[in-house]
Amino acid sequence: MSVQKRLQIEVFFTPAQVDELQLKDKNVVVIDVLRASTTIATALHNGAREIIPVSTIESAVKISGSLFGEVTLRAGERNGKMIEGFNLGNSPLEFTDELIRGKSVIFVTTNGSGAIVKSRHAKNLVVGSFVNLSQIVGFLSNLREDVTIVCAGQGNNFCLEDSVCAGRIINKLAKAAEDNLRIDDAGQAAVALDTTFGKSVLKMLKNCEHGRYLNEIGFGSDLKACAAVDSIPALPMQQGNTLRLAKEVNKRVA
């Protein structure tokens, strides 16, 4: 009787951590709940064409002057507010359907599109958090192979809501599985934080440190959205260079 292989995850706690080349070839889960996660799924979710992620506001600047502007918006932040001369910043408030159906948008962000973007070479790439929490699972769990989780953190440091909403993805594929998976202690200690922060992820959120920042410079209202488990029903994958949804695994759910 064959052995089944036991499943590793592996988590970092900021993209700081590990070299782009370590996650050359890997299945890589990015996660940035506050707040750049929680609005790519939304704007692709409510009819963007692609999310093309950069690290730095000089990218995005050239990137857009080569496509066409009627149909690209440029979007992102820093230090939490809108970058002058962009059309939106990071809410995920503002990327409704109205402004954003059909339309590719070059996005840049304190930490969030870094780590995607340090993430590019990696074998499938997706981007989750905690509205489409069952998306994430339900990928990888059919995917059935290595995973390695990155949190953008928050400056490089560590940020307690990516760690939390990691934890919460282990512990969902770890009963999917079976308990079939060998976890790191980063991991583990993930684990450990949904187990303690996790019961209520809105208070969580309100409660972290860049949760009150965000509160202070009147983006409180985002905390709820960024809030609400699987209300999101997309999954935003690498495809080349951009992000976009991936609507064959949307009925994936753990």
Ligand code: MLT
The other form holds:
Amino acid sequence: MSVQKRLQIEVFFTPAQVDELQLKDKNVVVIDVLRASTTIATALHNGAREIIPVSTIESAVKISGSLFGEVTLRAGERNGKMIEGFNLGNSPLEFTDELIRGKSVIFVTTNGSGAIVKSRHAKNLVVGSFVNLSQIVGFLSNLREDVTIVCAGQGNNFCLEDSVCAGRIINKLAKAAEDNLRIDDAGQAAVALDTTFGKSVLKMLKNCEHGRYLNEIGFGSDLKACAAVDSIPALPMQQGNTLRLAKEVNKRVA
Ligand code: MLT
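Form predicted together with the named molecule structure, per the form predicted on its own context:
The complete assembly is shown below, putting the previous chain first.
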């Protein structure tokens, strides 16, 4: 009788807990429910050619250079609001088909884009949130390899919404893998948080710190979009320095 290897699941509640070299050659899921992950999934689903995540505004400006405004857009936020001189902020509702179809989007946010950049040496890097939950779980189930989940958190601190989402992914993976998982302590805590706070994702997003802040600055309707479980059948996946739809990445590789 062959003994199946138990797949390891580890969770980092903030990117500050991990060095980028620790993420090298791993299968990494980056989660920033409010709002970078949700926005990236929305943008690619609505036809953006690619998202180019960067960690500073200076890099965003430098990289966009002379292409800016034609096929290349700058998007992102500071304190939740659009950065001066940029085309778009970080509200998933802004990333409509009309505005972004065919565009390359240079993307800088306070926590999410930096977490993605930090994970860039991963073997596989995918971007997860509630809107594309089943896409993430389906990808990881088929992969049958160890998984590292990096929550973007808030200013290098723990945040509830990313941790609950990590727990939901693990809960679903455990079902698909018939409990053949070895989950680290942070992952087990995330599972418990999902059980406690994940019953109503919208309620949890309305009550968490960043959700309350977004509501105060006028982005209350983003919370509904970010809470819509499985509303966006898109799997953002790293290819080189960009994120594209996994089906596009796989087409190029095949
Ligand atoms: C971030 O990266 O910190 C966020 O996505 C912030 C936001 O725009 O809500």
